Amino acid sequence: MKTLNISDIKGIMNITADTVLENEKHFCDLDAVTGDGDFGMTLAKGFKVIKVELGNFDSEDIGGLMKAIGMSMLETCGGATGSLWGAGFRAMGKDAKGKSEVSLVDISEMVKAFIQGMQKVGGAVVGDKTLLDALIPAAEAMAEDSKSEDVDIAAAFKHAGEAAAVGAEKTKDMIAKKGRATYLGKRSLGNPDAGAEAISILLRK
């Protein structure tokens, strides 16, 4: 598969969204050693609206899906969850504006938006044990992967989630410098970052 068309989207939205779903009570848990202990059920709120929403919308603008969807994490979530994921997607829609089609080498660069967008809220980079220590490296996986006309779609998200994997394994050995874990210091040490858990979750799916 080298394009994807709005109904491949939201296709793997809807699939990401049954995994959000499966997975809430895993994230909540892997949420509570560090955090509030809410991330799943947050993420979760956000992710059953936006499955209703995907049957609603029927332009074939791949950016203005990005931004609805966006719009409707950032509304529902709230919290941080909400600015994070909200700010990601509406930057991913923003890239991907007016295309009802999209190329590995498209989604590479609306996936460079999402984290982006995310930065610019929360100002995390790799190393400061959140979900950006796996999709950073899932991204460059993907971009590497993006160079190549040989590579197919699927392949690409193949290695994305390995990429995830084994960055989220790495959080593990990470001392947190944002979030709610920060007041844990050394004591967050040995547990995964609940965010990036759940990137390297949905990636291999």
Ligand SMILES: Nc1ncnc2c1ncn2[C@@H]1O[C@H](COP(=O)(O)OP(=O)(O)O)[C@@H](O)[C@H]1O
Contents of the next structure:
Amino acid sequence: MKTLNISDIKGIMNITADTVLENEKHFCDLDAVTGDGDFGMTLAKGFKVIKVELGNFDSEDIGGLMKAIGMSMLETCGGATGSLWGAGFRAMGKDAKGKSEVSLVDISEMVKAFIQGMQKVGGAVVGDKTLLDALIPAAEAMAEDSKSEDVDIAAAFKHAGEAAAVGAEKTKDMIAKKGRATYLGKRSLGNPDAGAEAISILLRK
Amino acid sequence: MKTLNISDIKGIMNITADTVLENEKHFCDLDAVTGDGDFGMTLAKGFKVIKVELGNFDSEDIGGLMKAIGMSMLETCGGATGSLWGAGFRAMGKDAKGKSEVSLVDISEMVKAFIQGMQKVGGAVVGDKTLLDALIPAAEAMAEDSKSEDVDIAAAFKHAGEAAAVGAEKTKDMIAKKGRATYLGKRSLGNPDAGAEAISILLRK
Amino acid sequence: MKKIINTPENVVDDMCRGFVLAHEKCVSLDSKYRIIYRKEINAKKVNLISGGGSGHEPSHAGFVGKGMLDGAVCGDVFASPSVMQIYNAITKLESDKGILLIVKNYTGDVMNFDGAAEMAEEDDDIHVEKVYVNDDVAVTDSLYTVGRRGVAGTVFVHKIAGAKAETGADLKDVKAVAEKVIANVRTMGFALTSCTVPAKGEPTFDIKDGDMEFGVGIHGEPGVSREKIVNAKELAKRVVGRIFEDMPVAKGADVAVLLNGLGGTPLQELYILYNEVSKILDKAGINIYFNMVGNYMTSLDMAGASVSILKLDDELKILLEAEADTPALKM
Amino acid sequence: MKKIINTPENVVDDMCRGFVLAHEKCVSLDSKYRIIYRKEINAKKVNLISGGGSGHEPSHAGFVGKGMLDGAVCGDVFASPSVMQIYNAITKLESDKGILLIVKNYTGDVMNFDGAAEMAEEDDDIHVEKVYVNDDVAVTDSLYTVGRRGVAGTVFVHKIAGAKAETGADLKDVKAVAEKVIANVRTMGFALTSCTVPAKGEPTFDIKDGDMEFGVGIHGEPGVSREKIVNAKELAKRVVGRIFEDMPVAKGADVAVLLNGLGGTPLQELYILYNEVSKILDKAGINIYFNMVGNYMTSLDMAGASVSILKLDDELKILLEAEADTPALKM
Ligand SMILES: Nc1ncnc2c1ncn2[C@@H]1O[C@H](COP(=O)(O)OP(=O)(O)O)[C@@H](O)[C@H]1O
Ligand SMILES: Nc1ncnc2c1ncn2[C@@H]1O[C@H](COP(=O)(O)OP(=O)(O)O)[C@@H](O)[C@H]1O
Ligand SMILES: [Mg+2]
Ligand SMILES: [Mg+2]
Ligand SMILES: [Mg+2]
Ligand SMILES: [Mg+2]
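Output the form predicted in complex with the named molecule next; the form predicted on its own has already been displayed.
Now the complete complex, all chains and molecules, led by this one.
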């Protein structure tokens, strides 16, 4: 596959949503260790609404879909997740505005926009023990792949997932500098960040 | 032994007090099954003060000592125990007023007075699943023994203790009609009354 | 046992001291007899005294103040205060208009309050009247038993009789209105967990994860039956249903509802249950004229709740809404 | 999990409904956005909005009313409300004098309240100011972290800023006094048990019988250290000691103390702890000018407590003692 259209994107988002729903409890459990145990619930709440959104959305505009998803997250989800993912999807929407087909280069840009959207509201960087520790390496892998003409999109996603898994694993050795895990200080050592684990799981689906 | 003087009585009361203190938790546990679990604590609180009283009391008047013990219970102990045992000892005090020596006949009368004192405030009769189900058979055994010249006081106490044990055992098959165990209705069946068990234990010391 | 205490023996004394320190502007403590009483004793009104075992906080000391109680006598945890404690409360709060004792109907409480009243009347010529609260419909009343227990409905008696006394009414009228409340209030409760009496150090009863005790009292006495936990809606149905069985309430009637937490249940759950209770009453055409939701008559750290329903007439409405200024209830 | 609920998903909606039914004389509910607000909106005063995750009842909805908050936005259990919920609260309570948001300092809360404020300012020209409460001294503040958490001290901000707004003060003055409270209040808490989030159905953390979590937050986040349970006196010493380390209080100073229960701890134990805290302050020559003992900022069914100390000046004293008429605090 060299490009994705709106129905491909919807397909990917649907799989992501299902994965979130399957992992609701697992994500909560992960958050319970270093945070307050609601991450899976919040994310699931958002993705349930997104699934409805995916069914209702009847334009070809990939950016428009992402923006709608972002607005849904801001409406539905509280917690850090609501603002972060809402901002991420909205930034993605702005980046892909008007496009009915996206190449690997476009997708790689969209993921970058997603990250920048999150950073604008959350201010986290690599090493802060957040989901960005999985997402940024994944984006980098994808950017790398997008430089060559040969890599197809599925393969690029696979590489991104692998990079995310490595990144998520590394969060075990980090002391949190953002989010609720910071209250634990050194006690956050040894456990992965829930958001990073989630990104790793979602990208590998 | 054919008679008891004030120091014999103090000795018996001291042993009783020690037995109460040793059994504080046991009596609480028994009360927890059919009542609210405080019986041992309340009784122990009273007998701690009684021990002090026994040390301080410096007359020969057995009735006076019993009255003082009764007043201490009214002052120190709440719950059903405070009023019941307080009234019992006060009635015993009235019965033995001015006596410096008591025979088995006297003791048997004192125990009857104790029971009547309790009944005046509590209104319970045999079969209501209260401590009277142990105490009344004990008093009857003692009254029987007191009819003959041969039985010494220690033997009479032994018989009384045996009768109390049989009586306490019977409370297992009773549905409570007085006290907190009544709230259980039929669920009080199968478990002995805490007060009756306590009487049985105390009289066998 | 996980409790914020020093030693089990000191629980009541420490608690009384903390309570009076926290509310020193309005109450005083007689630490020997553990009597908590209004700072300004008014000997020109009927004075109300209640009390009982400790472990039911804020009951009863929390209701000492303007428009409710004049004194509360604190027994050991779950053990009624002694005769002498109560007797001393009566003499301390002696009034020209007499004293009303509000007693929860338990063998121990009844015997000790009665004994103290007798003593005060005989030795000190104080006019003492008593009412016995017996609102708990979990326990079937029968000639052969000691009758129903007094539980959370007692708070309504404190509120209404207290308001009446504040008007300067005579002892017989204050007693009459207290008895009117008692005749018209019913309570039913349930527990999800046992409580732990500090002196015992372990839960009073064992209970499995999916089970509850239905019809439990406020002293960790086991309930009427052990049942599977059901949801809030079903709980409300059973609790209210049991109350209506005992005391029918006519369509169109005005009632007061007290949704009372037993100590270990958070306010969040009490509001959830109140929502269900109020839907049921609404459907039955019964109007909740007044409500209280919170921890008013607790059972240490027990998780669970009770619902009290009081049928109102005009007199009760006015007294229920009269001013109260106490640590645990201000209106 | 033993809870009085219908289903975990409905906890917050059912609770909001029950809350508004119980207090319908003074508050209303926007059930779509879960906003609880004063029945009479006054567009001529600064309006105060707070909120956060649910599970802290009576916070924050319990403080909506005269002299405190104008609106509270209820998130899911322990999850801050969404941007749109908060945005809708702001537009609903729009006032000529502007809006003050009282935000507890958590990543989620800060991002969502900030996002909503930005939206209201940009799209609706509403003047919105924000204060971030960060009273929890369990968490060391450092440049590299998100800063200290906001916990029970928030209640003092509601009370004092609310009283200031009621005087007709301007937004900048209301904000200034809120910030003065924040600068002068510190809180330290501990937990004896974990809480159980309904959606998760199991305790957030495991804890042994003799252990406690020292320095715990109000979301079941594990504390700063796991320690052996100590008695009330020692607990008071450690908690107050930690506060003084962070914020020295001079001899002779007047302070307000909030002894806050975390939801599963009965009032009896809170008074026992208050007794110890007050002995320590007394010894240090510090005067408790004002106190509150009870469940004000809870963490579901967690057993435990926190102590907040607020240094007072004349302005804060007057505002602290001003009238308040809310479901959870009347004075
Ligand atoms: N500032 C931040 N930037 C990026 N991600 C963050 C930030 N803060 C938290 N996160 C992510 O959000 C996850 C927790 O989300 P959630 O449970 O919704 O938050 P909370 O319960 O603290 O409001 C964390 O595991 C982390 O990956
Ligand atoms: N009316 C009564 N007459 C005699 N004994 C009684 C009566 N009521 C209760 N008891 C006895 O008292 C015991 C309980 O005492 P206690 O625990 O102090 O009472 P409570 O906790 O109910 O106030 C019971 O086991 C029973 O033997
Ligand atoms: Mg979380
Ligand atoms: Mg008992
Ligand atoms: Mg008792
Ligand atoms: Mg959260």
